[in-house]
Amino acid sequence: MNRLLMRKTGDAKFLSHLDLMRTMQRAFVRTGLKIKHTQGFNPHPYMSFALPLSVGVESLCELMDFELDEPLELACIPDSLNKKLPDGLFAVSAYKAENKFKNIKWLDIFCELYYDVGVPECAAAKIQNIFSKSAVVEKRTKRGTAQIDIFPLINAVKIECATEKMLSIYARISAQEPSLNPGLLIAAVNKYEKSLTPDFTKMERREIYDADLKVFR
């Protein structure tokens, strides 16, 4: 199996997971790269993404596995794709996959919390305190909603006052089994320190790791 490392930023962050799959399929077709398909009446391309990204979240470390119908020098693929990809999608590198997606355990997330009238006093310390102990929030599931404690799903977190109107959250959170949606970090702020609810937020996935905290590629 081959693997592609990508960035998804800017307007591309508004692409849903299905839209991203379709976009990549079309990009391969336009470059003349033939993706291998399954056999049968309804063939599907051998293409899959690790950790589907929530709409509105940027990422510097999207991973996509794919197979081609014929051998090709993988180092040439990113340049070919980047000529056909829309703004915000950028192929960084292509290589042979040696590790399975199921071995991903942690990911780094960077959040920016904006306050129109300025960051409230002691906000960084108060938010840091939220994540230093049990914090139960509501999570949407396929069966409805559930209450989960996000504290066990956070490996590390650091809050900083970056500017007069912006706080930053650097967090290493569980990527899967179970996963922690980074939006639940903001949900915890809304629940436990309502006065610190931001007027606007930005989120970016920065890196992914295995269980030993080694960068996953």
Given for the second form:
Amino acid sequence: MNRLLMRKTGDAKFLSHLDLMRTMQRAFVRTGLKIKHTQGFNPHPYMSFALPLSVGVESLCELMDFELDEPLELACIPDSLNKKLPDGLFAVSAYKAENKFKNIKWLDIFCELYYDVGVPECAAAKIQNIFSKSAVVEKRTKRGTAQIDIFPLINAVKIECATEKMLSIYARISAQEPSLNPGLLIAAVNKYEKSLTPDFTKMERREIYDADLKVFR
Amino acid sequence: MKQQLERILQSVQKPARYIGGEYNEIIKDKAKVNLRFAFCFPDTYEIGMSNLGLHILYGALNDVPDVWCERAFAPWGDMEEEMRRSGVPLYALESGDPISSFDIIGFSLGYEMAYTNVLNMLDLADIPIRAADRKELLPIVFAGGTSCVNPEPMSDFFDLFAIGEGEELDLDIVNLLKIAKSEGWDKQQFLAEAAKIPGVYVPSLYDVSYNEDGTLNSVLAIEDAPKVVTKRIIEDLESSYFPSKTIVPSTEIVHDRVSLELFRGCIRGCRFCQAGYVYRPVRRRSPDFLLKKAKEALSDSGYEEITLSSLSTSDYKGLNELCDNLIDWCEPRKVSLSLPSLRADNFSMELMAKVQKVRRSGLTFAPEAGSQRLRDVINKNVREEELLESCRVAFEGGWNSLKLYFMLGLPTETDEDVLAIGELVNKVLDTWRTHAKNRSRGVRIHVSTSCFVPKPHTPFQWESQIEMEEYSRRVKLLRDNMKSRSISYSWHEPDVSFVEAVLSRGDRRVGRAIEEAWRMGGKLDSWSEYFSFDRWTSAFDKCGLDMRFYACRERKTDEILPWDIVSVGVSKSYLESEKKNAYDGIITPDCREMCTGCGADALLLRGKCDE
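Same protein, different form: I have the form predicted alone, so give me the form predicted together with the partner chain.
Every chain and every other molecule in the complex is listed next, the one we just looked at coming first.
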């Protein structure tokens, strides 16, 4: 199996998972690279992404598996792809994959919380406090809503007042089984410290790891 | 604005349609262009980006080095609300700059139900909606597209209309505006000069008066404005701009595929069909040219599907050759080919087997009327035997789902004609029973009816639309007589068709009601979530205008019609004789069988259609 490491930043964060799949399929066709298709009545290129990203979240570490119909120097794929991608999508490297997606366990998420009138006093300490013990928030599921405790799903968290108007949360959270939607970190802030509800939030996925906290590629 | 926008995009549905940045989007250096053109499509991104005309004109305009054409679409309601609340004006997707800062704003008017969107987009751009309230030269606000064959209902809002095909005409307008800008002309001077460009209609250069009964008394040209504006066409489709490198949306749109335009115009002359008259004369591209362009467009875009586009694909001379060559190229690349607008008469098994090699698509026929008598009236020259034969071929080929389109309310229609739809559908069902490849899988026949809307520049332009209650009665009659479990029947509500009929044959006074409907909250009227019939009736009431005067009134053939100011090349006397033939049930042969002298060939320098 071949793997592509790519970034999804800027306005491209507004593309949905399906948008991204379709865009990558077409980008491969544009490069002239022959990607393997599924068999059957409705053949489509075989490709699969690790950890689908929520709309509105940027990422520096998207992984996509694909198969080619012809043997090819993988190293030249990112360059050819980058000429054919829309704004905000960038292929970093392509290589033979040795590790299965199911071995991904943790991911780093970087959140920027913006306060139009300035970061409230002691905000960093208060937020740190929320994440240092059990915190139950409402999660939307396919069958309505559920209450989940996010505390066990957080491996580490670091909070900083980055600028006068922005506070950052750097959190290492569970990537799958179960996954933690990073939006729930903000939901916890809104629930437990209402006065710290930000006016605007940005999120970026920074890195992914296996169970031993080794960077996953 | 950028940060404001980023914030609101977090909270709206499908934000990807508001960001631009797609593959093949054109970015130019603002400092190096002399004229900025905002191509505004008065519907959502998903609809607008599916429009071939947009891609053609975007490419043709951006081919000019010192012109930068950018795009804007109507935002969905949630986005509009957020934009208004945060003070984000309508902006162009490419640069993010406000539309109000552009030199020229061109709207594509393809259907009447988009009219309120034009006003809403101008307002959202902070531009006065009425042409008379825009005193400065810039921005010039104009419209092109099929609906402009009757420009009058929207004439209060546009400075000018580009009538006909835009590839060359838009460039003529743009070039004149460049001169006007550099020489410091005022708006009046520009409009007077623009009116001299063939195909340009400047409504402010005409005085209109009415008779007591509400009909037109006179339309007088002021100064040197032409008495009739004749539409522009591209004579040679192979040397004109062809869109091989088109923007590929990153998010899903309605028609997400390469669209290969085979030819313009139609040889058929169906009497209800506006496109069949206003796109004349027939001009084609050669199979070699098209194959080359198809390969370029598919390789460049990465699309997995290509569709052949025209008003009647089966009438393309060289269709077999083109399909064979396309399939040879597409099949190993897993690209599927779709053939819309196939006629039920010369539909061949061979062609059908070909197109379903990669992926199978649905099958749709449009007999339009149930009885042969009524099909003769409308000159839809499809015989029942031909339709059933096509169905037989389809069913033997394994198809088990079929869509059939009809219209109710066609001129001279009786209950017998309505019931004939049910009979025809039953015969289709019988054909399936006799010829189905695999009967155990069952069959679905989807029957759909819409309410006929008489359109300008057709032989039925003088007709009355049937009353909405009458349409509903005929729907019920048909429904009660078409009861098989294999048939599903859906019908379009008549209220939208009624408003469409009013707007399509409206005069200048209708503009007031369109403005009123918009002020009362009207927008996105082609979407059932937004359309409100009550709003339209209140708007017309408020303006003291009778909607039925426009929709349900039979006009005398000597009446001055609002759209007489436009010539699409087909003479009024030809339309009149076609109207007579309709009532006499006389079929007019297609243009290949013999030329019946519609007059559109005079638009060609070489003087011969369909070469």
